[in-house]
Amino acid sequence: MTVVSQVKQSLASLKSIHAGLQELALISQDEQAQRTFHEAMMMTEEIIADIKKRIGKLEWEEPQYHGK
């Protein structure tokens, strides 16, 4: 597996998370539950636009995984 391919994945797996703490914040009674999943769903769209960004750049550097 190429380093873009496990970076992809790993972007994947990050929104997956993402999308589970939007759920829980959502679904949480307890206010303070509610703005600690907040919280953390914001901390991890900054990980997922950092990640894409990082990807951009290594197919940059190895055109060979352009379109992949």
The other form holds:
Amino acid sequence: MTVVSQVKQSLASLKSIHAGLQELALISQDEQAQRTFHEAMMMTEEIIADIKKRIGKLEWEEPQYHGK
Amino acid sequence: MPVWLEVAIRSISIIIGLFIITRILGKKPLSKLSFFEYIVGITVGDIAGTMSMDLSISLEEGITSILIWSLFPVLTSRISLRNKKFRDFVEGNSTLFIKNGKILEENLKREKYTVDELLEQLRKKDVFRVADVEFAVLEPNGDLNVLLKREKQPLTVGDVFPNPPSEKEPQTVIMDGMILDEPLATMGLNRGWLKQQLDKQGVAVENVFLAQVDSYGQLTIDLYDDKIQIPEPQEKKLLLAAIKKVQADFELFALQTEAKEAKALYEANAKKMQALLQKVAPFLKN
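Since we've got the form predicted on its own here, give me the form predicted together with its partner chain too.
Below: every chain and molecule of the assembly, starting with the one above.
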């Protein structure tokens, strides 16, 4: 497995974490839990943006792995 | 009018009357009644019993007596709700038995309590060493309540986790195979969500005896068929595991890469994931 595909796998996991946190933020009954899940969700958004940038760079540096 | 008919009419009307009176008297459980209320209850019952059987007692006399006996406690409880002094007089005061870890012998004597009885009451509260007790008080209804010394108190969640996530009451959403819409709506959920969750676990609504949703939206179910094993909800645990995995991945990438810029980026994000993990872990455990 190439580096790009590994990083892409992590990105997919991150997206699934983001969705899971979002669901919990919506469904939780306790206000503090809602807030915590929401803040955690925002944090994952930042990380996802970072990793996407990194993937773009990797693909530019090693075009042979593009899209894989 | 034949005698039996009169007895029947009297009995039925007295039963209805007593039922109404007990409703008015309220829902204090029997064990919480004061001695006075207890005696009143017995007397009212006795009068009612005699009235229904003894035809020589006229109805007016009996009813007057019952009304006085049963309305008096209502009156006293109304007044004692308003007036503290009256309340102390009617319901009695509590008596200190142990204060600052020392037995107050004078108070024991005043309540005619022997040391053996005190020890017995303490044992009922799972206390076998008087030295473990900080404070004990005899309530007006005869119960002994005990405050243990700080180091002997049982461990609570708050002692281990300083700020435990709070849990709201779970809602029962399926009973006897029927979906209850009102509790579902209270949780902000609907039938579609419930159906999706049941499909995930592979069961049909008709087979569910009981289903509850906790405050984190986890569905736990009990089926009619007790042979089928239902897995516990895993979503929260899986989410926690996924967060841990991504965090570990980033640390690994940071070690593998040669480029300085990329290393810094992965390290920063690994730290962010660590912070995130610490933030949500208390909510995702269990």
